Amino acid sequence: MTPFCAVVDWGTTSFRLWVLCADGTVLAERTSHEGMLQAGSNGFQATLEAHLVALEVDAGVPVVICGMAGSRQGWREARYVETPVDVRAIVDCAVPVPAAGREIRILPGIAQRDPAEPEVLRGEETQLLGIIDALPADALVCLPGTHSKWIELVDGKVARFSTYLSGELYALLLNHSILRLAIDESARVSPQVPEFLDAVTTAIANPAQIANQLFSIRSSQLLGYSDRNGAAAALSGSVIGLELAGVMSRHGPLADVHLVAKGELAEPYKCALKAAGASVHLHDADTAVRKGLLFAASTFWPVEEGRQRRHAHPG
């Protein structure tokens, strides 16, 4: 099968590359920890080409990139488009990377320029692009992660969105607070244990008491009411519950939520959302970002007459 394009989701600390056919079939993939922070030192072009060479991707195959490679500190800045906006507009605002030895486009993020609620997206908008045709015109979309994003669509456009530091907060509390003595760092969080949903519902009901709720994870274990696995579940549930309380305060009651997640994040968020009274529609995050990047590539380099376009080497 002939490669149509390579697509890259380039985060702050992660790098994910897929080689795709025109129909979206994945021919090859690479992942590494060479995110923006490391690639900034080693060189973005050198990092990308090393992965492409390892996969034997010809220089005529173009590349579409989303994420932090387009930030001010990245490879080439792709300036934010502003809300309200149809997410498809990010494709029109992509920036080329000159003198890269192949055709490369970097997609921009989205900014919410409101002094009361300043917000930015960079990377998550491409996941949204990948599922936009499956969403109703008015929808609430949750993209959990280190910095969880909640996007509100009105009449098919990104009207507003909000960010919650949930993943980072969990890691900080797990590794750098008194709770590190209560929790096994390698413990897997199971949303099925009672401590998880108890913590979710308690945090939603009384977010003002979250500092006390968090400390009770330690005291509960000291007094023999919970074990280390229960403590990990309680911490996760507390942080996610606090996030959901914030979302409901800003976006209103949770009814239908489109959850874009993968791996270990999908099930805890799904269970927490259901506990909050939401109907959950799950979308795979990796599939979503690939579809968004492929949509962009197909716009930049259309497939001609049902056949894959022959990519000419630039210059």
Given for the second form:
Protein chains: 2
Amino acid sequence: MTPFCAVVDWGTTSFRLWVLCADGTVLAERTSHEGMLQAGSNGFQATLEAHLVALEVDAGVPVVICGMAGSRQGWREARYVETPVDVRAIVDCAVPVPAAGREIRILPGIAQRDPAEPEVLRGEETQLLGIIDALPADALVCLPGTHSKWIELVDGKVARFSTYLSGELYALLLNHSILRLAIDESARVSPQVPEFLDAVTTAIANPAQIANQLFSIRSSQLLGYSDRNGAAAALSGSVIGLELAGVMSRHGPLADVHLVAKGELAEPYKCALKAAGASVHLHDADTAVRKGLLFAASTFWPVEEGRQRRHAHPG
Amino acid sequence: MTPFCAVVDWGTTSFRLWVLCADGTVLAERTSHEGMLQAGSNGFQATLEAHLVALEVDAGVPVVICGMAGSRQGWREARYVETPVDVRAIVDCAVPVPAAGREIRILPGIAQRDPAEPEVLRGEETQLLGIIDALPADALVCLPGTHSKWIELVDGKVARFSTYLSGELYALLLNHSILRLAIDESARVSPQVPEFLDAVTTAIANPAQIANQLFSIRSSQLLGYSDRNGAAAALSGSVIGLELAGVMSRHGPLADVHLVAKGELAEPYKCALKAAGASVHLHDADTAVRKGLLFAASTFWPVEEGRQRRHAHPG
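Follow the form predicted alone with the form predicted together with another copy of the chain, if you could.
Complete assembly follows, chain above in first position.
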């Protein structure tokens, strides 16, 4: 099958590329750690082209990119669109990368210019674009990660959003704090162990005590009340519970939550959200971002034009 | 003047030694980074003796130690005494270090053996011992640090205590998180800048939002609402405010608080506590631990006996 476009989710520390047919069929896929930080040294164009050459994608195939490649420290700045905004507007505000040897466009992020609650996101807007047709006009969308984003849709528009640095907090505490002595390096978080939901509900019930709750993961081991097996789950549950406490302090009790997550985050968040009383609608994050990027590509290069372009540049 | 004893506050990453007269006069002082972790490799006895030799302290001078040197991973385990306990009991439960070539005793920490709120401390008990005569029988004592301890005295006894990993959280976020991009390396926290108390009161008012409040230090800069100058103060205020929110969720509104702190922590905690409505009574942490150790030494070796001992071992 003929490639229609290549799409890239280019984060701070990760790079993910798919080569797609016009109907969304995935022809090829590449992932690497060449995120913005590394590509900033090696060159964004060189990084991108190396992957495309490896997949034998010719110069007539255009590329759409979302994420940190569009930040000020990235390849080419794609300025934030501003709330309230229909997420489809990011397509209109995409920025072309000139003289790249092929058609390339970078999608912008979204900013909430409120001095009391300043917020920015890049990448999550494209995941949202990918599922927007499946969402009701009013919805609460949770996109967990290093910096978890919670987006409030009102009348089909991104009305407000907020960020919780839960994933970063988890990683810092796991790898660098006193809690590393309490947790096996090989630990994987299982939301099935009781320590996970215990920690979620404790953090929701009393988020003010989080700095004490976290320390108790260590002290309960020192005094023989717990072992190392449940410690990673207790840490994860504490951090996710704190995030949910924050969301509930803003939105009140949780009802329907659209969870856009991939593999290892989907299950813990789903369990925690259910424990907090939410009805969870799960969307795969990779599928979502790919669909969002394809939607943008189809708008930029309507399929007929796309075909002509490739005929004109056989590569 | 003749040295009566040497006393050591031996933490996880720090070593502090004073040579004292019987009346508490400081004859000499040494500080280094040879905490438990480093001394564990180099040898506790070799580390201690190197400092004593450098100060020409002869083998007839006894030594009292508090802190992590008494932990299971330390020099010799001094098992926790348990709450509720008169802090003076730590003197009775000190552990001698045999065959060390001089008289050495290590003071124990305190444990709260409550599965719902397991707690341990080592080192802070000796600071408390140093100020116990200046405290009312019922008091709330705050000992800020990497792991801040809050001790509740009831009828003159340590009834309960709790730990908040505030200092560790601050250091991790400052040095390893996205916030490092928002904060100058040379930043020193000044509680005088408005960002400090703003962050304290915000965290106290809504601790559930702390993971969002922390991220906003970065996003408010990205959107031009704040600059780097106040960012370290905002981070410090957020973390201290969260700790105070935790304490108030446990104890209710703050009244008299005995703050046992040294230099750079004293001022921020004092300002934050006042903003939270507390009446602050400040005690210097170094003086407190030295007095606690001297009290122990004076009990182990009543001054007359101490003098005889030194005559018997001219060194």
